[in-house]
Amino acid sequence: MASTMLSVASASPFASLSPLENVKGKLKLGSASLSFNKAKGNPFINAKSFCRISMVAAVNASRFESVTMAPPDPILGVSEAFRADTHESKLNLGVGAYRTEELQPYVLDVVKKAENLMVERGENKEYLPIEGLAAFNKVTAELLFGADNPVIKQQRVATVQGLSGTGSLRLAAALIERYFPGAKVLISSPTWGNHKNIFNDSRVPWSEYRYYDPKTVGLDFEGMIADIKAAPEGSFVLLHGCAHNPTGIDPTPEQWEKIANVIQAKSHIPFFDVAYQGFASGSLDTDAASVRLFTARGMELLVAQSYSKNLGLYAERIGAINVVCSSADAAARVKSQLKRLARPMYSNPPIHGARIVANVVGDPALFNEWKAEMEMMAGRIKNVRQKLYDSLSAKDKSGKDWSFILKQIGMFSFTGLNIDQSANMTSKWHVYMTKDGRISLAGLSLAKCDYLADAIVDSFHNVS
């Protein structure tokens, strides 16, 4: 291991930034001034006070004609699509957030307690530092590394708070444009929507890697191995950390040991989303364990991570970007530009999440709290996919094996419906879904799992 971490720390893809420089600019404000020539006469006021005035509007083509209709975001606007519709048994199942029994949106109780040190205490609401509330990038990083990981020990983590999941893996994206030009990021196929749109606006470049086999509705290993190893070596790898999105398949830890393997033998470096720490199978050390298995290799690599599911953060947009360095050093000049990045983007991140965040992570009776309800929501979800499965096998007369949704973890379930059958879904049971045949387990309830195995029974067969 120690020859391991001296020829990672030797080579280091981060040696090239530098710390950043502090700039002061001056801001000069002009001045204008608005005034009527007398003499001249003010245009707006006829000297004939009941004088006709004839005015004449000229029509100009707006400047934006060019600017076409964008299409309706393919999650959100299965939403929109839900609140129009009145049928009393429709089901919105496809936004990924968390549903009570009574398919009601929860506020976690440790949430709402924290919320209250925060009243109690008359915390300000200041302008947090560009890299975020320090006490919850303390408590983020020890979350998701481990307290006691060298990494941490060491200062070889470059934390910063991010605007959530999307916004931490934007800023990433930004880093690897500047400091990594040409590089490619390799995305599973498939893979959460907003991914692609991520690099393309940041301009890096990916491809796809085989993940998803519809043969078995499970992981193509052998598939996602190959292409990794034809990747041009020295590109970012983006991994679902668990709880893959869409398909709910994540690989076993044999195969994760063996997608490290590649992955280090071609100096790729690794590049994590944990959008589901805790709430995937109820443990976030379990949840954690992919992530760590690469940092106990001495791999740099990239994480973001988002609270909006696990503590149910959705509106407060908390979340972090990660980067494990080889050394303190290069996690101090990588911060440095990070926040360089940050600054023109947002300035600065909210603070009422991060305060959650730092409060119930960093307080023994909450945190102790929070992983009771944790286990909760997870044990909802795995209590409806289960019954769903109950509920296809008894109505499906088939003989089909619906065996592969109880191999599925966390919210989302990949049922194996193409277009057209996704479609049915919707137009005929009412049942809103994005068009790949992805679910939201959150959204469905025990009551509704009978209902909604009718649904998929009738698409899948009477729907080519």
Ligand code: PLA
Given for the second form:
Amino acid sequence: MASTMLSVASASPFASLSPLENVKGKLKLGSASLSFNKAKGNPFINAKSFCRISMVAAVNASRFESVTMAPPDPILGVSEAFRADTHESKLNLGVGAYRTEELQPYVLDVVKKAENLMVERGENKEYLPIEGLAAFNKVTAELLFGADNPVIKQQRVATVQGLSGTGSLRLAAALIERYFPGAKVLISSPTWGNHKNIFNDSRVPWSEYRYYDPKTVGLDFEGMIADIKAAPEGSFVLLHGCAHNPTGIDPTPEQWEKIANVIQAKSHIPFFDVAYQGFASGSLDTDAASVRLFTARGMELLVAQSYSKNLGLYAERIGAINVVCSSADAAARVKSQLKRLARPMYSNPPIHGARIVANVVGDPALFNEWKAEMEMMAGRIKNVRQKLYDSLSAKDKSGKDWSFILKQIGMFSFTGLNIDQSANMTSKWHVYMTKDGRISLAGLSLAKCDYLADAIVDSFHNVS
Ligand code: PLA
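Let me have the form predicted together with the ligand next, following on from the form predicted alone.
Full complex below, order starting with the chain above.
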């Protein structure tokens, strides 16, 4: 028995013993089904290894004793806490997910139509190629850069379908880690919290550049430029293409030009995160202007895209990573390496969301309907933003100027509430939000603006 254990364990400590298989093995103890036992390829799943599992279970409480409890995610953990609250006035302004005026999730009409098309056509569920659905990759790059962009005509863009924005960023981070060892990624302070996780897990060093100025509740443009200038040449500069998360503050077109100047002068590589194209202004083209400006200068750059927000495809995990290269040849090589990185991570991406995007963008009628629905969603958020400002101005007698809320764009408002004030919003008012003072206006209705304003005024003035 002991010698069997040794030989199994020494063959490969991990290849044959993933945690999942271990759990499966335990679950099947005593009731091993035929198909389970038939799994010849796995040396661990046989009668002998069952003996081993039962011994381990008997001798040792858990092999995972040293695994500590991870903290809840700062954004997605807020939704978990919200679900556990039974108060009738509770409000989830944590995660950036669009809700109707009735605060219900919204599936776009164009998405339903695109799904019906898929059923009518009887499309299959075969594996996609590693790089994803060709029709999706084509339209996603065209949406981003514009179909007439020379980089597309010259085949200088390596586009690979990713697991939404997050998965696309992660793939790009893996590319950086492999081909630019030691290169640093500059990220804005503050930024979307998961950016740091992504680069940490990819073992890519990062540092922050100044972005938000609490005094002006605006962009610290001088600080941003100075920090990008001071970074080692050839760094990657992560930029939010539009609707900066969490601040809702974007550079002006003139400022984007100056940012491009510095990045070019320092031979840095721009790395755009575009998670809100069309959702910020209501126009796909306006929201892609920053990326197109850099591209028009002939720079090589990376862009991660997401369809979670603009098509409401949150759970479909559909997005892409685009790498603009200086030649078609370089793009082909980069694409081959992105595929090589993707294969052992998740093999190939899911098809459902890719088909939805391809169907919507590929059909002129559906495409126009999508633009109208996107304008409707962006418009509802703008209305709520205005109403919240009106409510705050009416209720706050201190003379505080809340007009900064109107200057922010996108689905969030960065309220300026500190961590204790934000905690009060939740504990006293059942308003769920992230600790950095960010609220998702996409989760707010006109009807709830007065209630929210009461909560904000109380938290701001009565909690220090
Ligand atoms: N990049 C930015 C700037 C984001 O805000 C988000 C989502 C993503 C990428 C990734 O989204 P995706 O993987 O679904 O495409 N940020 C959300 C959700 C909306 C989240 O944290 O996951 C947020 O509440 O900040």
